[in-house]
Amino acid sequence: MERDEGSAPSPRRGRGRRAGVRSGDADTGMRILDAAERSFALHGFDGVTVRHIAKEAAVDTALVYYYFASKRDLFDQVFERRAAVVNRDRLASLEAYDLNPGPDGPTVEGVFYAFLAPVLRRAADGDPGWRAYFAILALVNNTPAWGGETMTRFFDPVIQRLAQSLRKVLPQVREDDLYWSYHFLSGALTLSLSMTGRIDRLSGGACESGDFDAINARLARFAAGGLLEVADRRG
């Protein structure tokens, strides 16, 4: 499958060239990002050192700092490169649904499906890097210290675009109900993307945490039912 991960990093500005390093060596930068992505997905931000990432990428530790200012800068670039792809896909899907919602017109479930389907397709069909990325996404969404700030920085515009589409379909919805409903959906989505295996054991094997076709068939309907019920009770 063709890689679709955004642009490769360039060496940091303001740093001189080091012996044995070619400025603009995209393969090296991507290799570091890939190694960091795998490591952060398995161990979280605090459980990984730059030295460990350098070893995983088969580069000198100094070379990591040639491309990235700090471990947090590296983490942010890992997070950003696929966030850009996810956001592009989600915005295109929402725009397409707005333009052609089908013969019965737009629905709350249809809007949620347009928003969720690009992510769930990546989780189902993407390379292993996408699954590692979604594990990181789940970790960030549940990190009190700086997770909210990170999610805000990278995802708020597309979430606001989702809210815009929902308001068109459900103009009477209260703002607090709308955002609480998204909050609950975000938790359900990131838990599903983390593939912890919890539902496998809980269901005695009736469900599999990696069955994204099953998730895709249910999650938009589940979210729509919740929002509609809340909005109806307010009405």
Second form
Protein chains: 2
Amino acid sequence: MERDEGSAPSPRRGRGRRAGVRSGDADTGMRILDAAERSFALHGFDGVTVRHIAKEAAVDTALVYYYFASKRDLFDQVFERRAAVVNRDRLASLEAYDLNPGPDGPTVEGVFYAFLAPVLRRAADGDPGWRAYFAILALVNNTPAWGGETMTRFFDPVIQRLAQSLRKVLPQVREDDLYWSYHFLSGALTLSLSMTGRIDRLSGGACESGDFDAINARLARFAAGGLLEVADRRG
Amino acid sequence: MERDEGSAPSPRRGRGRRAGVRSGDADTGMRILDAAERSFALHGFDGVTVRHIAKEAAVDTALVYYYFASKRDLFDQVFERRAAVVNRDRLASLEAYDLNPGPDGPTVEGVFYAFLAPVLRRAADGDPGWRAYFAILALVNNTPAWGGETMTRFFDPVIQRLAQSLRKVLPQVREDDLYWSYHFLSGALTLSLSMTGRIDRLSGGACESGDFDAINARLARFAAGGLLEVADRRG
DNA sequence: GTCTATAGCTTGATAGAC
DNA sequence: GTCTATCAAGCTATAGAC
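The structure above corresponds to the form predicted on its own; please give the structure of the form predicted together with a further copy of the same chain next.
First the chain shown before, then all remaining chains and molecules of the complex.
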């Protein structure tokens, strides 16, 4: 997969030598970031210790505090790293769909698909880093204490762009119907991204948690059918 | 609200006197359970200490271990207490709808409504205990490490009952479409139940996180539109 | 049933040698 | 940059007086 997750973390108090950055340095910070990502994904912020993350990254505990100011700072940088990529991809996808919606013109399903595809494609790729990140997203999205605020801060601009595209294909839609429908989609998406294995057991083998192609084939259509049904009642 | 959350917790090692259970006893265990519920809802299992729960319940820390074997046991009992009620209500609601679906016969939306209404009604009632419990549900549902297994263990029987009702009104539906659609609904529901306040900010005031009447007016319809759209593609 | 007191660990974080 | 060594605080859980 391409290396586009942003720039490497830099030591927070390395005031000394600037010249001659050795190759191992950036890698160490990245390894810590990756290990933190994997750990937080499985057990959440409080369920993981800095010691565990350090062990997972095969570095000393003290090194974590050389690269990151605190455990919370580490978590925030894990969260921010890929959020920027997601936002960039989604924005580009929505704009591309606006410019070229296909022969039959834009549809609600098409807009949702443009919004979802960048994320589901990365999940389908199977990259463990992205999959871990998506699990964190699901946890944050459902954490009352600070989840709502965090999701707002990082993702709302692109969601407003999505809302704008939806209003264009559905001009008569009510604002509350529009935002509640997005909210339902957000819950469906993040639960799907968290791969808890529940659907495997529930369906008796008919579905698999990690089958993102199956999700990609259904979720945009599901959300479109849902929004249209909710909005239709008004007419 | 009616007192139907199950029986009171009993001391785990009170081998001595059995006669003359004083009134304060059951209350203390319940107060601990309620305080734990509130605390876990906000910060999850690992984000809360037993000391904090004890303080919240206005009892000594040691008393928590008199009534519960461990922190984990306390969490499990919080989770189980209302799960039994939810299952009983949902089952009764689905069966009542089966027997009397209304003049136009059973519909997909009707089945979903019967499944959702018992939960959304309790949330709409505003009881803080139930609202806290639902927030815990959202967290568990999205926790990969043990969430999928826990949800399976407590809720799958009723979900299979829901699937059965859906197959009756939609005989040609594919198993994978059916279960994926339920999965999407599950994510939408639990995120809505967790009241993170995000939709308030996102919608600029058009929607409110705690407005469960608004959710009740939309979610069954949204899920029905979604499932029908997903299933329709096949025909 | 409720409290005091505390054992025994683990935690996040830092100081300082190299 | 990386390590050893460690601190102060907080943790779960228990023993034992009342």
